[in-house]
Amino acid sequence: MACKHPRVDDAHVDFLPENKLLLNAVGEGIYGFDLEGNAVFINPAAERMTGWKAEELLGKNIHDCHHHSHADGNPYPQEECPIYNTLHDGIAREISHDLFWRKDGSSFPVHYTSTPVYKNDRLIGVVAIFRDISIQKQTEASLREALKQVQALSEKLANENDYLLTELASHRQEVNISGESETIQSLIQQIKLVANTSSTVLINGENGTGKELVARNIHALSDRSDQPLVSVNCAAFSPTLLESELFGHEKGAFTGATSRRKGRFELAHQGTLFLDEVAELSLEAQSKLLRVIQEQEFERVGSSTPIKVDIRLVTATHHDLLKRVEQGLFRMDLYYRLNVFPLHVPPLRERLQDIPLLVSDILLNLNHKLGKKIKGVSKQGMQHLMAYHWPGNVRELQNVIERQTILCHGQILQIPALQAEPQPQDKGEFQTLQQVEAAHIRRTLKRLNWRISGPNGAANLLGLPASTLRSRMLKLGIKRPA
């Protein structure tokens, strides 16, 4: 479709942006428009993307030069196109799933933001702000296509191969997950499927709901289980430590680096690395992680010498973080290379009929631990269980159960009726940061009966390390009643 050619006038130049060098710098490809929809400022970046010169497009209405068609070829015309919808409205707009056509004919899927430009209180343009996303969408049509080939190369085998596998997997460590739930029971094959690939994992789920339990599993039954597993919980470190921690460092590489420290990349060298709370990366923290799964290779903190691992990769969060992508707090290129076999682990309000296969199994091992002979629970502590919703999920019924048989003289425990925390009223006003991180550590010390440390502990619960918690407690004059 040929282009327009409107006449640039001097009411444009208002619109240019002061500082081209910048502008001009940047990886984004960069359009700037007048109120009639007339391209003002085009920057290098987007001159390369599209194959389009900035003197053949400045004054032009860019729409009818690589935004007028469809990726099917139907016409796109301009009164739909989000860009200069917010010439008309004012409103910034984001489009994920969309493409430009190049001067040459052909296409590009782009990611692109239209913002609008005002002038003292006065609309005067908008600047749109785009980038190409052909290498993300190719990632995800081959993970499709890997994951179909994956479905039926275990149909085939399930088919084919029905009795020996059974026979394999008599000889050979399961799964130690319980449950028998249909959800669960999905989740443990997906697990069987991807622990002896070298793929990367990414585990989604609630706190609490053992995350780091499939994380060990995946290891256990991989063909690195003969080496180590190294976790990380990147939501326990600063941005500066946690650096340190992932890639080691050099002595002298800061104050307090007395001598050369391995970093847990270095660690887990042949084995298996677990990244828990992977969202809580710093954006610096996503790109050096980025460039050790592409390159397999880093340099610790001061020094230049780089050091080639081989780990397999596993990773988990509770948050969204394609959401998180969206908001801008996690790198989009990372996200896709995290995500090559997502798992997820459902909370236990989902899977309520798994509960007394739970409680049987952490009453063995409590048995043990605490030197009891409990058989079990009465059938009305049971129905307690089973009409509770856990919001902590396995980790907080596994407190619940523990503290019962704490508490237990006889065989059988007797549970009773189990209410959430009761939540804060609204009064009408607002609290600090402070005040509310301090009412969440009591509530979760209270439960607890104030236990800190160990495994059933306020510290693990909330994720930090002791030391940590004992800090905020001190800072924020939390203390244990009389």
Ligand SMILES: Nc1ncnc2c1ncn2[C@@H]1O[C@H](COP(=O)(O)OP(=O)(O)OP(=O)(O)O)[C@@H](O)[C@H]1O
Second form
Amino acid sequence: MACKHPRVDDAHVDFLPENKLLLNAVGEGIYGFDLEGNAVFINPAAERMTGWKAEELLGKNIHDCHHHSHADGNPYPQEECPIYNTLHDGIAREISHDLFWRKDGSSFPVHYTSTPVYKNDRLIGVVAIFRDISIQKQTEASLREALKQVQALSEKLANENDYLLTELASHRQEVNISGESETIQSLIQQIKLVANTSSTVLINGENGTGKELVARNIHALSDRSDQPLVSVNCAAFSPTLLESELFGHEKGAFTGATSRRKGRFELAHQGTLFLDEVAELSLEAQSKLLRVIQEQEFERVGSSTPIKVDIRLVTATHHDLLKRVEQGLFRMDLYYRLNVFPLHVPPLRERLQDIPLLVSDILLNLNHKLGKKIKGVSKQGMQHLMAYHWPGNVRELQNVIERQTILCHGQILQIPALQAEPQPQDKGEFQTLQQVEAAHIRRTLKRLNWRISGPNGAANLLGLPASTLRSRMLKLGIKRPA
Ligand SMILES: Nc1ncnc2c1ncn2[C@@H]1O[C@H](COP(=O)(O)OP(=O)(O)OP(=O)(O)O)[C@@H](O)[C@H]1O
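Could the form predicted in complex with the named molecule be shown next, to go alongside the form predicted alone?
What follows is the whole complex; the chain from before opens it.
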């Protein structure tokens, strides 16, 4: 932009004479103006910053040279200029959000002061001292950007932390498995054996038998126990959501992916990942899982950068997974990868002798939770519990006990007769009374692991003295299988 009206008024140029040497040495730009707003002094720093030489500007109207427009290109009238206002009212000003235009048409952000100069109490001009604050602005912008990233990261960490703390808090007490039956004791042995290896474990069993409890025990007994145990119920998500839940996603990977998110595989790094209901994985997710198991690496949804993880995998299902393989619903190669160490959790109806111990553990928790003082279950109540077939397994037992505990006012819990065990299918053949009696005794003995006497023995449950039961067994030819 061309500057107009070159006019030097010698009468006004010498208001800074003694300081000129000093002013030429400072790093900040300095202009001296006469009362007309024309430049009477320009130091070398100002020349460097604006690209104008002093001789080009001296005597000219400085506002027109590099203060002519705002950043958006709109005109900047002289009447609004703080420096020119100081010229008129003699009041000092300090401005931090403004810009100066250079000779080459570019601009830079400035911080400046405009200070009135008096001689013999008479205002004779103004000194403007300015600094190029581009670097400061850039630093501020990068700091703001860094702060945004730190805030996003700390929010994400807080979420992950919340998830892990909730997991820990809700399961801290479940590091034991109650049961004295042979099957449970042998299960506990196997858990202890496998826990300290890094082998993949596949837990199979009906709903409510304690598969998740087994997984927690494996983790708790392993050398990864101070790292997270992360659980995912594969049946709880649609195939697309499950993929992003497991592997995470990049920002914008799909509609609704407003920020980058870590998947459960990353959260479980160095710990244990428990995939419950693993049979529900889509074939696509199965391929991805197979790759993680083989290569210990995967990509987030929407990214091609591989992420390496070190996890111990424990899976569970209530399905016959091999049957799912035969039906083409589950990859055979993945099945073999998961089934390295299979564990079977038996249904409660096959280990009825565990009921008294389970009930006493459940009551202990419930007394604490509900503020009750129940000491135990009545004799008849226990018989009712032992006579039931428990399709919902331990979870159903917990629910029955909790329901009755809430209703109970005394110290001994009464349990009503529970829905009777379904009879064997009527195949259209008549059975004699003796055959029905033999089948019933055999079934009861089997469920009680062939225990005859004692409070949890079959004789007690059938309402007979143990000696009578033994002679009936002899008569009916019932023997414990070898
Ligand atoms: N042997 C046991 N001792 C103590 N508590 C048990 C035992 N088995 C199961 N439970 C309890 O029974 C409840 C159900 O167990 P869990 O959730 O582990 O079963 P699950 O087989 O994983 O069920 P689902 O297949 O429905 O997910 C839990 O509260 C668990 O703590």
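Please read all numbers here as calculations on a predicted model, not as lab measurements. Residue numbers count along the first chain shown, from 1. C-alpha atoms forming the largest set that superposes within 1.5 Å between two forms make up the rigid core.
In the core-superposed comparison between the two forms, E140 has its Cα shifted by at least 2 Å. With the core held fixed, R93 shows a CA shift of 2 Å or greater between the two forms. Relative to the superposed rigid core, the position of the CA of L413 differs between the two forms by less than 2 Å.
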